[in-house]
Each structure stands twice: as structure tokens, then as C-alpha cells.
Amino acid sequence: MAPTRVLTGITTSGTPHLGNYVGAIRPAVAASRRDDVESFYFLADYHALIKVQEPARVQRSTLEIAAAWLACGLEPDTVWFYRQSDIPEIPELTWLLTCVAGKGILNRAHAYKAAVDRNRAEGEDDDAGVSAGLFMYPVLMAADILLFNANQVPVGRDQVQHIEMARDFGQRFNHLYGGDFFALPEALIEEQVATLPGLDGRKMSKSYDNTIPLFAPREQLRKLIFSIVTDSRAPGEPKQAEGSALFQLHQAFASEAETQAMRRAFADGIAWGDAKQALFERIDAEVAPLREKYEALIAQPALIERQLREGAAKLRERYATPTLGTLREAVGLRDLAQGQAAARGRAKPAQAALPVFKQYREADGRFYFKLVDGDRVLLQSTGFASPKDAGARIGALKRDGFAAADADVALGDGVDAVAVREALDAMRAAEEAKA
């Protein structure tokens, strides 16, 4: 049985923090030691350029993140360890996927929608300050994943949408060009560490400036932990573990027994200062030996550079270059002297009957539609106020596929999302063939 391919990347736009360690680095390194897993780890420096225009910062972050992974136990001889920008096949695949990705799907990407919402709140044009890089970010991420046919991608819950988009783009390409070129990836989330709270209780993130650097010196680590926001409950007064950033941070590093002991301490009214001291000691016990390795590695940038380049060269030879060759052939970027006779003699296969949308009005005066394949109902809508509204939803489904489905559209009985995706893809491909 082939090993499961697991792909993990971290954007090189800042200093690694505890959230990166708990949510990505630690579980990824642990997974890399399994015999049934083939692990891919990359430094996402192309992604960093979307929001960072400081060359020195990108370079420094790349060094720090690489050193962090190595310090945490990553073994370059047993995994694929590389820098995104050292794989030129990634941006080439990004363009191939751009040509099959629906703009409507990209319009709904969380990062882009958040930027538009901010602009509207400030009375600006929807796209003010929005680069094409931000808009196309999900396509680049899909290329990172699909180029190596990753089966699983560890992500935070806020990134699950991007994995769904990668599946959609890969499936569209497979259908349009008639082959199983891409495996469809799955999001891999560890529920208890999907997101780690920062100093202010929000998700630990560089954008909120609420992070705790992974390898902060011991005294700085203590100072930061003691600055975590808590409520005004006094010593001896019971405290809520649920919803407490302090408790969640402790749980991310503690054993089950230690977690239950802290839960009891919260119920018994532990003083916030004592809880923070316990958290500091627990985190430092795990991080201190890694910090020593990190400081030794960060002093050897030439060693890290060599490891990254060697990793990329091996990966290109094994996977990236052959895969892009196959994809170029599939889309027609071919040697002009080859394949013409075979193409002329190839009979065009007969097309099967396609699913159809049926629109109708019920006795309640509202307008409905359903997607049917013969006698089988694949999708059923709720009621719309006008035929124009129902038609607009049908148009979105035809244009953008299953990603356009919302709360006003439900799967038919016994139908799964894969069947609907395939039906919509077949309809879209037929329309494109007519154009």
C-alpha cells in the first residue's frame, strides 16, 4: 500500500511562534517519523510576497523557519524539505490551474472577502489596495498541493476553504482534460490545536501582533506569558477553563493528566499568577532543549541553504519535472512534430446525456429549481421570491460548480457532494466545448 502523502508549509513572513509549533511544526515532525507517511515540508516564500515587500524580512524569516523545523527534529534525509521558490514548476502549474479556476469561487475566498468588507466599511472601492496576488492566493496554494498529489494537508480551520478550492480546481482539470492527473486532497485538522490563542485571547497571529515567539529567550518567554489577558476573578474564586486562553495554551502542551489537574485547579480558584507560572514552566520544559539546537542552527545559514537546495533538486527530479511534463502534454503544450497523426485518427467519443436544471413554481407562490440526472434528483433548492433569483443561483452553479451551493440548495436523498461536483463539471465542460 502506497504511503499517505502529507504536505505542510509555513509562510515566511515572520518569526515562528507557539501557534506555528503546536498547530503545524510539532504534529508534522511527529508524522514524518511514521512509516506509512511520505512527508513534504516547504517554506512558502512566494506566499510571503503577497503581504511583505521587505526583502530582508522574507530572507530572515525563511532562515528562522527552516532552523525551527530542523531544531524541532525534522530530518531532511527522510522527508522532502524545500523552499517553494526553488521549484519553478509550482508557478507554472499555478497558471494552468488559473485557466480552469472559476472567478466566482475566488470571489468567495475568506481573505479576499475580508479585504472587500473592510473597504466597504471604510467607504472605499471594493478592490482598493487588493493585489492580484491576494486574490489568486488560493490558486497558488492549490498548485503547492496538487503538484505533488498530496493526500492530506494539515491546516487550521480557517484554511479548510482553500483545501476545498484545491479539490475543485484539481477535479475541474481532471474532468476537462480527461484523466486522473491530480489526487484530491483532504484537510487534516487536530481539533484541540486547530487554532491557538494569543496574548489577547484571539487566534495567535502575526497580523494581530499577539504572538509568543517559539524560541524567545527564557525571561522574555516568562514575561510574555505573564502578559496574557485574563479576567478579574480573584484568588480562591472559581475560574472557567472553557474559553480561557491560558487554559487552552496549557492544554496544547500538557498531557491529559496535567490538563485535568489544571482544570481542577481552575475550579478550585487558582490565582492567575500561579496559573501563568505553571504555564511558563510547562512550555519552557518542552521548548528549552529545542531552543539550544535552534540557536546553533541559526548561526549556520550556509548549511541550511545547502539542505534546502539539495531537497528541491531531488524533489524536482523525482516528482515536479515529470508531473509538469505530463500536464503540459495534457493541455496541448506539445512538441509540434509529434502526435498529429494520432490526433487526426482519434474518434470523438459519444457524449452521455447530461444532467439538467428544472425550474418551477409551487403553490406557495415561490420559485424552485432542482438538478436532475434522469429520474435522480441531485440538488434541490429552497424557495426564491422571483424566477430571476432562482435563475441567478442556477447560473452561479453552472459557472462556479458546487462551491456556489449555499444554504438555499440541498443535496438530493442519497446523493453525495462528489456526484454533484462531477455533474456540474460535466455540464460546464459541455458548454465550454460548444463555445
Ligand code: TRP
Contents of the next structure:
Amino acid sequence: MAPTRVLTGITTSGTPHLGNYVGAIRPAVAASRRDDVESFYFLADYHALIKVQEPARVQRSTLEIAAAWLACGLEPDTVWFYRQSDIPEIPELTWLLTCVAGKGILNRAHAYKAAVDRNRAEGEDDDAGVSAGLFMYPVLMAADILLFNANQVPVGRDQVQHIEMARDFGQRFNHLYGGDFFALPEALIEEQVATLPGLDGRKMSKSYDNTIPLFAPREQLRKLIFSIVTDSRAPGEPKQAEGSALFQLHQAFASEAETQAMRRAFADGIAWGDAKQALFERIDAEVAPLREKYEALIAQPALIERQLREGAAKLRERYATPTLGTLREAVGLRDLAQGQAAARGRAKPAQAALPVFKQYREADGRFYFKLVDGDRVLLQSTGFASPKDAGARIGALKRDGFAAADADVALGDGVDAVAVREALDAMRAAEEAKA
Ligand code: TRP
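Could you output the structure for the form predicted in complex with tryptophan, given that the previous block was the form predicted on its own?
Let us now look at the entire complex, which starts with that chain.
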């Protein structure tokens, strides 16, 4: 059986933080080691442009995220690891999908709708400050997924709608162009993946500015962990493990046994300072070896650049370029010479070559018909008194066929009865195909 294709995109709009590590990088790297899946990991830098319009930040983020994934154990020899903007087939497919995507569906995309709702609340024009890029975001994402016929896309709940849209666009394309061009992807919803709390206890997120960078230098990591918001319980006072950001952060890195020990320490009234020190040490134990690799990688951007380019080149050769070739052909973006030849070849049996009956009137005032195939006359009738009589005789020929003994029609020069019957059969078949 062909391996399941699992595809993940990471928008290159920030610095990887502990929440990204626990929620995405760590589980994805573990999954990439399974041998029953073919994994695709890519840096979604076209998507980043929708949000970030500072070139240096886009570049820096792309470098940091690539280095982070590599440092955390992603092996470019066993997975596809690439940068979206190195695959020109992605924007090309985006356009093909744009032309089948319903605008009404895009109107209902959460991110776009949220922007419109904000504008309405503020009494602004619906689309104020909304770029066409934001509006088209789901189509670009569908191209990322459909180009490689991904079967599963691990995503958070907020992205599920985008996967459904990718299915919709893929299905429309398949239907419209009559083929199984695209596999229809499924969202792999990460229910049990921890959302990590940030410094202020809310979900760790760039948008709340409460993140702990994954590869903050040791001292900075310590400082940040000591700045986690806690309540004012004094040392010796029992502390609540449930709902404590500190406890949850610890749990995301600790073994079952370590978590139990920390739960007991909370109940026993561990001082916040001691709990923070324990948390710092636990996180640093896991992150320090990765940080070392990360720093080595970040110091060699040319190496990462080369790896990404090589990944993209291989992937284009293997999948993207041939797939786009098929799709271009499907929609009619074709070699003109080949297209002409194909059209001629197909037209022949279809209609141009079909024999036809031609009716006419001669100078003698009588009505005649002949059966012609191109410039060959197959049958020639004698004269009839009226066009209606001639028509009736044609009808009878079509219906009942031709007998060589029929006196009112004669075979044309060099034509035999078999050729006439074949001609009449072909005409009948074409008639039936139309009905
Ligand atoms: N939109 C995704 C996010 O913000 C990133 C992304 C871009 C993506 N293209 C993708 C994820 C394709 C999965 C598949 O998280």
C-alpha cells in the first residue's frame, strides 16, 4: 500500500517558541520517524507575506524556523523539507484553483470574516485594510496541500475550515475537468496536543506577546521563567496545581513520575521561586542539546539555504513539475501543435466525416437527393414529384437500410452496397448518440 502522505506548513512570521515546540515541532518530528508515512514539512513563506511586510523579519523567521526544525531532529533525507517559495508550481496551482474556487466560500473563511466583523464594529467599510492576500489565503493553502496529494494535514482547530476548503476546491476541479486529479485531504485534529500557557497564563502566542522563545539563551530562559505570573501564596502555603501555568509548563516537559512529584511539591507548599527553578532546569535539560545544534545551524545559513533548495529541487522533479504538467493539460494550457493534431484526430469519427443526404431540385422540376461522404457520391436517387416524397424515401433508407435491388436509387460510381450500409449505420449511430 502506498504510504499515507502527511503534510505540514509553518508560517514564517515569527521566532519559534516553547508553544510551537510542544504543540507542533516535537510531535511532528516524532511522527516523521514512522515509516508508514511520507512526510512533507515546509516553510510557508508566501503565507508569511500576508501578515509580515518587513522583509528582514520574513528572512530571519524563515532561517530560525528552518534551523529549529532541523535542530529538533527533522531529517531532510527521510522527509520532504522545503520552502514554499522555492516551488513555483504552488503559485501556479493557486491560480488554477482560484478559477474554480467559489468566492462565496472565501467570504465565509474565519480569518476574513473576523476582519470584516471588526471593521463593521468600528463603522468602517467591510473590507477596510483587508488585502486580497488575506482573502485568498485558503486558496494558497489548498494549493500547498493538493499539489502533493496530501492525505492528512495535522492542524489545530482554527485551521480545520481551511482543510475543508481545500477538499472543496479539489473536488470542484476533479469534477469540472473529469478526473481524479487531486486526493482529498483530511484534517488530523490535534485534540490532545497541549496548548502551552504563556508568561501571563493565557495561551502562549505571538499575538499575546507572552511567549518564551524556544532557543532563548540559558540566562534569558531563566529570567523569562522567573517572570511567569503566579499568585501571592507564601512559601509553605499549599498551592493549586490545576490551572497553574507553571505546573502546566512543567508537565509538558516532565515524565509521569516527575509530574506526580511536582504535584506533591505544590500540595506541600513549595516556594514559587523553587518551583520556577525546577521548571527552568527541567526545560533546559531537554532544550540545551537542541539549542547547541540550533546555534551551530544558525551560524551557517548557507548550509540551510542549500538544504532547502535541494529539497525543493528534488520535490519538483519528483512530483510538482509532472503534476503541474498534467493539470495544465487538463485545463487546456497546452502545446498548440499537439492540441491541433489531437483536435483533427478526434473530429474525424465524431462528425465531419459523417455522410449526409443532400436534397435538391433539377431543371426538370423534380426533386432528387444523393447520399454523399465528403466528395464521394454513394447513392443517387431518381426524381420525385415533391420534396416530401424525396424526404420520405430518405427516411425509409435511414430506417430500413438499403437493398441493391432498390430501383429508385442507384449506387454511385465505384461504390458498393456494403459501403452504403456502413454509411447508413454510422449515421444512425450518430443520431442515437445524440438522443
Ligand atoms: N495556515 C497554516 C498556519 O497558519 C500554515 C500553512 C500554510 C499550512 N499552508 C499549509 C498548514 C498547508 C498545513 C498545510 O498554521
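Positions refer to the first chain, counted from 1. The structure presented is a predicted model; accordingly, all values stated were derived computationally and were not measured. We call the rigid core the largest set of C-alpha positions that still match within 1.5 Å between the two forms.
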| query | Against the rigid core, is the Cα displacement of A66 between these two forms at least 2 Å? | reply | no
**Prompt:** For V52, is the C-alpha shift between these two forms 2 Å or more after core superposition?
**Reply:** no
| query | Is A271 one of the residues whose Cα moves 2 Å or more between these two forms, with the core superposed? | reply | yes
